[in-house]
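Only one chain is included here, represented as structure tokens and corresponding to the form predicted alone.
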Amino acid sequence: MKYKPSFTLLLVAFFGLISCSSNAQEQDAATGEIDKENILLVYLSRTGNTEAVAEIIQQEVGGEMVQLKLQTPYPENYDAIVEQVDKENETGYLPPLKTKIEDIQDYDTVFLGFPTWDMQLPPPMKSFLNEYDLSGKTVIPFNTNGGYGLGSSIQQVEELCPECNILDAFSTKGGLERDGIYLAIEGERRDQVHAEVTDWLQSIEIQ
């Protein structure tokens, strides 16, 4: 004879599986834990510094790296790069994009990195978050910088991301072109940093 479940039976079972995903989402926002599917890594990095703390990132929590290119690349001299930063700041000019992203709809959470330039945001970080849509998602930014700190940067983050939920941020000291240091985020600078953004990524509850 076949075995016919009741309706009183598919019931119980149905309501125990609804409650058993609720109870998963709700320790996964107990525990702080993230979709690792669902992350973003955006950045700009001249020198390779913001890049290497984007990495460390990854290693950490996982995510798609995607790193922000111009259609019309910055001059390599310094000097030529500083003088086209501050026009394109007193302006207002946001430098086209080479770089798309078709999915973004599909992360929830989207990782920033960007040095500081001028005292505030690189212009090509300002041209993503106009060109892009990040309302309602988790925007964690992180930077680096010559020993200045971030400037203005998180404040224009923030009026570029209306309504995102932002985190705090990570700075930490890179290269300083200006004086010939490019590089610096390696060796053994590069596992104190690793050990920094572990810290601080706890701190946000994101490991």
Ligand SMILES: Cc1cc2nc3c(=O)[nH]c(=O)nc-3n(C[C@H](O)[C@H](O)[C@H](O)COP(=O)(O)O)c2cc1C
Contents of the next structure:
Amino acid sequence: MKYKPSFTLLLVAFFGLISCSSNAQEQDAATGEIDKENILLVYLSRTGNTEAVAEIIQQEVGGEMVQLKLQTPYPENYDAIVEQVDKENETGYLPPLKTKIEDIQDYDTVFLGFPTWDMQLPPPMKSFLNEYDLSGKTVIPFNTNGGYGLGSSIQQVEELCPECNILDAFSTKGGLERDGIYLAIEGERRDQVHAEVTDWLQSIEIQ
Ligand SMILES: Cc1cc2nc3c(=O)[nH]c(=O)nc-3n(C[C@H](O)[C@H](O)[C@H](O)COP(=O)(O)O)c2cc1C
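Having seen the form predicted alone, can you show the form predicted together with the ligand?
Full complex below, order starting with the chain above.
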């Protein structure tokens, strides 16, 4: 005899399926997982420390890495770059970017990496936030510095992106070019920073 499922059985199966799929969605929300296809990591790095942190984050969460480059690069000489950055901060000059990101609208989550310069957000990162509208996106700052912290950089990110959902920043000691210390996040220190990054990602519920 051919099996014919009853109408009640079909109803039970239908609602069972619906409740399974909504449970799956609730679980995703509960684990705080983000869509790895939609992650952009934009960073500025002169001596490689912030880039090392960007690489660690990418290893953990995936995403597209984009390094910010200027149309006219900064001088190699440390005193010359310090003088130029001071002047740019005083006058509010935004150095034009060579880097272009065509499909920024495709990303929901933007990690924003920068060193502390002049106890502020570096001018090229100000240029980026001025040029690209990140409203509605989740923005996650990360930073390296010479030991003096983030300065006013996070307030500046907030000012330049008032409609962004900005999560708690990661910040760690990198190099100190002034004293001839260039790439410091390597070897054992890189492993240590990797562990710090993993803890931070868990604390902001990205992992
Ligand atoms: C122009 C300039 C200004 C800097 N100003 C600061 C500062 O105000 N406070 C600080 O802690 N470190 C400062 N630093 C040191 C960098 O933040 C630190 O070396 C950082 O790790 C560099 O990152 P990077 O290797 O990704 O370029 C400055 C470095 C440069 C080149």
